[in-house]
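Here we start with a single chain on its own, the form predicted alone, put down as C-alpha cells.
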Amino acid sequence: MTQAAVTQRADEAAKLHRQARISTLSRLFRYSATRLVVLLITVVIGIYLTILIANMGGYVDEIRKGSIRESISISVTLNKAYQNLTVDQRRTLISDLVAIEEGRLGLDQPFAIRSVRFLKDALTLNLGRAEYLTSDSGSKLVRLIILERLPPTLLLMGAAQLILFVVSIFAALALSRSYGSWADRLVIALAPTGAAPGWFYGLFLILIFAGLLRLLPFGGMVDAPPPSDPTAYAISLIRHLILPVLALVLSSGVLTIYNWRTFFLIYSSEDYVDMAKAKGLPDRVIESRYILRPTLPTIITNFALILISLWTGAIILETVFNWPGLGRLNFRAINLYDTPVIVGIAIIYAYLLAITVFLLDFVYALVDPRVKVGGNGGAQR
C-alpha cells in the first residue's frame, strides 16, 4: 500500500471520527433542549395549578376583600373624627377607602389577570411580600421568611434521611445475605408499620419520653431561653432533635429496608451472580460489583429525591414537635391563606425537582454503560 493510500485512509478515518463526534453532540444537544422544554412546561403548569389552588380559584380574593371592608368599617366607626357624618356619608367614605385599599393590593383586577402576573413573578423567582406572616426580624419578604425557616428543616430532615438511607442500604444487604432468617421474617412482618406517618409515631414518642419518663423535651428546637454557651446550645439542640428524627426513622425505616432487601434479592439471584459465587469470589466483591453496581441508578435516584425532599419539610410532624421549619411555616401559611408564602415554597420545590430530573439522565449514563443519552430522543438502555 502506498504512502498516499495510507494517508487517504487516515484522513477518512479522522473525518468519520469528527462526524461521529458532531453527531453525538448534536444528538445530545437536541435531547437536552427537548428535555428542558418539557420540564419547563411541566413546571409552568405545576406552578399555575398551585396558584389556582392556593387562591381557591379567586375565592381567597373575596375573603380578603371582606376582611378589608370589615377592618375599614370598624376603623371608621370608632374614629371620633367621623362621628358627625351621616349614614350615607359614612357608607360612601368606607366604599372609597375600600376601593383605595383594593387598588393598592391589586384586588380591583380580575383574578384571571392577576394569576398570570403571579405566574410571571413566580417563574422569575420574584416571590414578593407575604400578606400576614413575617420573619423573626419583622420582614414580610417571602424570600427572607423562607430562608429563615430553611436551616431547621435541613437539619431535621437531613439527619433523619441520612440515617434512614445509610441504615436501610446496609441492613437490606445483610438481610439479602440471610434470606429466610428470623431477622428477615421480622422485617417482613413489620413492613406494614411503614403505612403510619411520622407524626403518628411522634405523638407516642412525646407521650412516653417527654410526658411519662421526662427524659426529652416535648418540642421546639432548643431550650427557652436558648443557652448562651455553644456546647450547651449544641446539647440542647441534639436533645430536641432526637424525638422528631426517631419518629421519621420509625415511620419509614422498616418499609424502606424491606423494599431494598427485595430489590437486592432480585439482583442476587441473577445468573452472573451465581457464576461469581462459583468462581469463589468473596461476598463483599460480589455485593459491590454484581449487586450494588446494577442497582446504582436506582440508589442514585432515591438519594436525589431524598435531597430535594429535605427542602420541603414535614408539615404535620414539624407542627406536632413545634419545630420552626418550612413544614410548620407552610401549615401556618395555609391556615392564614398567605398565598405568596405557599406559592413561594412550591416554586422552589418545582425548580429543584425539574433540575434533579434533568441531571439524573446524565448521571445514569455515567454510572450505567447500558444507558445511552439522546438515543432516539431519550435516555435508553
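Residue numbers count along the first chain shown, from 1. Note that the coordinates shown come from a computational prediction; the quantities given were computed from them, not determined experimentally. By rigid core we mean the largest C-alpha set that fits within 1.5 Å across both forms. What changes on going to the form predicted together with the partner chain:
- Annotation: Cα of Ala333 displaced by at least 2 Å between these two forms, core superposition.
- Taking 2 Å as the criterion, Asp96 counts as shifted between these two forms: its C-alpha moves by at least this amount when the rigid core is aligned.
- With the core held fixed, Val320 shows a CA shift below 2 Å between these two forms.
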Second form
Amino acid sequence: MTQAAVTQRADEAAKLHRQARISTLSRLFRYSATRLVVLLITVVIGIYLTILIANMGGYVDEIRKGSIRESISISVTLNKAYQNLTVDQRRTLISDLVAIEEGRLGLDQPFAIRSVRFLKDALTLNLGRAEYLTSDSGSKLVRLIILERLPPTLLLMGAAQLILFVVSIFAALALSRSYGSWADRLVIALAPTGAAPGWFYGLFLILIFAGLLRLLPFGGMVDAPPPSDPTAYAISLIRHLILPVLALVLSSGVLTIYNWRTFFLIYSSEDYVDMAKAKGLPDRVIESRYILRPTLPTIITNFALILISLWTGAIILETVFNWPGLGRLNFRAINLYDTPVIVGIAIIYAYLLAITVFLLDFVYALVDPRVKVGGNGGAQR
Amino acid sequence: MRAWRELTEYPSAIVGLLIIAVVVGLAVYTLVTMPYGEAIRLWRGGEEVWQDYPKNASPSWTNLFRQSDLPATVVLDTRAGTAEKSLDRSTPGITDATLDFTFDWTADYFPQELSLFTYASFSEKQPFVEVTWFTPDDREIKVADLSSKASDAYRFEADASLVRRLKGVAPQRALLADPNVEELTPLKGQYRVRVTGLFFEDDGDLDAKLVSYGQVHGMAGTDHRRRDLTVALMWGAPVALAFGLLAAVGTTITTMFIAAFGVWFGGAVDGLIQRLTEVNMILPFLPILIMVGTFYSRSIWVILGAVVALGIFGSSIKTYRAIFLQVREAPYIEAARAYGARGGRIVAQYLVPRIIPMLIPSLVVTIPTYVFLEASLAVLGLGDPVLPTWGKLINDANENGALFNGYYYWVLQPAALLMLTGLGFSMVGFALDRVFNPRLRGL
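Got the form predicted alone; any chance of the form predicted together with the partner chain too?
First the chain shown before, then all remaining chains and molecules of the complex.
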C-alpha cells in the first residue's frame, strides 16, 4: 500500500468523522427545536386550560361582578354630590357606572373572546394587579410580586433537586453493587416511607432539630435582621436551607434510590454486562459504560416525573418552613383570597413545569443514542 | 388465591395488612360510635360543649414519660352529686345556699386554670354569691363576692382584684401553693371550696360546678379551643380511607380505560390521548386544586372530583399503553375479532380484564398519595369546612405555633396516624408489585 493511499484513507476517515459529528449536532438541534415547538404548543394549551379552570365556567366573573357592583353602590351612596338624587336616578347611575367598569375590565364580552385575551396576557406574563398583596418594593403588579418570590423557590428546589439526583445515583449504584447487603435490605424495607410528602418529614425535622435540640432555625430564609456581612449571610442562608432540603431528599430519596437500584440490577443481568465481566474489565468501567449509560434515558424520564411532583409539593413545604418563596406566597394569597395572585401562580407553575420538562428532554437527547444516531425512536419519549 | 399465598410470604405485606386492618377497624368503630352529625356537632361546638375541658392539654399517656404526673381535670358538680349542697329556707323571704366542694390535691404541679360555673334559679333579684377557699393547713382565703345571673362563669385567673390580693401570683398557683416553701410548689392535701348563695326570696336555688382544669386530658389531649382531639383523630380515619380509596380507584380505572381505548382505536384517537397526557403533565396539579378550593368549594367531595378529573390523563397512561400494545397482539384478541366482537366489547371484556392484576399494585401504592394530598390541602387551609380530619388538626396546630410552643402531641398524633395509614397501604402495594411483577421477584 502506497503512502498516498494511506493518507487519503486517513483523510476520508477524518472527513467521515467530522460529518458524523456535524450530523449529530444538527440532529440534536433538530430534535431540541421540535421538542421546543411541541412544548410551546403544549404550554399554550395547558395555560388556556388553567384559565378555563380558574374561571370555573364564569363563577369567578360572577364574584368579580358582584364586588364591582358592591363597591360602586357604596361609593355612590357615600358620595355627597349624589345625596339629593332620587332612588331611581341613583339606581340608573349605579347601573351605568357598573356597565362602564365592566366594560373597562372586559367583562361584557363573551367568555370565548375574553379567554383568548386572558391567554395572551398570561403568556406574556401580564398577570394584572393584586387585590391585597404587594411586593417588597411596594408594587401591586402580580408579575413583580411573583418574580420577587421566584429566586428563593429556585434556590430551594435547585439545591434539593441537585442533591437528590447526585445522592440517588451514587447510592443506587452502590446498592446494586452490594445487592442483598443489609443496606440494600434497609432501603427495600424503607421504600414505602416515600409515600409521605416532603412537608410531612419537615414537621418531624422541625420538631427534632429546631424544637428539641435547638440546633437549626424553625423556618424562614435568613436570620432576622439579615446579617450585612456576605459570609455571615451565606452561612445563615445555608443553616435555614438544611432542614427543607433534607425534608425533600428524605421524602423522595429512598424511593428514588430503590427504583434506580432496581433498574441497575435489571440492566446488570444483561448478557453484554456478563461479557464485559468475562473480559475482565474493571468494575468502574462496567458501571459507567455498560450499566449507567443504557439506563440513563430511563432514569432521566423517571427523574422528570419526580421533579414535577417536587415542584407542586414545594408549595406546602415552603408554608411549613415559612420559606419566602412562591409556595408561601400562594398560601398567603389563599388566606387573603387574592384571586389574581392565585391564578398568576398557577400560570407560573405551568411555565416552570414546562421548562423542567424541556430541560430534561434536552438532557435526554444528549444521553439517548437513538437521538444522535437518528433512529426513529428519537422523536418519541 | 395463589397471589394471596405469595403475598403472605412477605413479612412487610403482613405488617401492612395488619396496619390497614387496624385503620379500617378504627374507621368502622368511629362510624358506629360517633355518627356524622354527632361528630360535626362536637367539633364545631363551642363553650357549651367543651366547657369542662382544659386548653392545650397533653394526652394522659405523656405522664408515662414523666417522673411526676401532671394533674388531670377535676370536675365537681352539685347537680351530679360530686359536691355537697344544703339549702336553708328557715327565714321567710330569704334562701341560704351552702355548697361545699372538697378535693384532694396529690399532683406535683398546679392546675392550668380554675373556674366556677354557677346556676341560680330566682324570680327577681340576683343572689349574692361568696366564694371562700380552705387549704389543707386551715388557711381561709376569700376568693370573691359575686352576684350570679341564671347561669354565670367565674374564672379565677381573670379576677383582677383576686390576683392583686394574692400579690400578683396567678390564683390557680397561689391558692394551692405551700406558703412555707420559697419556690411555688403545690401543698398536697384536702382542699375545700365553700360557695354560699344568698337569695332574697323564698324558693331560690343555687347549683355550681367547680372545674380545676388539668394539664393532661384523655387519650389524645385537647386543642386551643378546648376540643378533645379524639373526635378529629377518630373521624380522620374514615375520611382519609374514603378519600384515598375513591381517588385511587377513580383515577386508576379511568386512566386504564382511556389507555385501552387509545390502543385499540389507534391513529388519531391514540395521538390525541398521548398529546393530552403531555398537556396534563404541564398542568400544575396542586395550584389548580388550590384554585378549585379557594374559588369554588372546599368540600372534600368536590376536591375529590377535581383530583379524579385531573388524574384521568395522568402519566400512568404511558405505562398502561405499553402493556396494552403487547396484549393487543395476543391470539385470544384475534379470536374475539374473528367472531365479530366490536371495539367497545373488546376493550371492556378482553383488554381491561387482562391487565387488572397489574393494576392492583399501582392502585394500592397510590392510595397513600391521595391520603397525604387531603392532608396537604388541609395544611394549606383548604380542608373541608365541616369535617374534622387529620390534616386539619396539623393545620390548626401549625397556625397556633404548636411546634414552637412545645405542644408536640398536637402534631405528632395526626402525623403518626397519617404515616401509619400511608405505610400500611404502601407496604402492601410494594409486596403486591413483587408478586404480580415477575421481573422484580428475584430482586
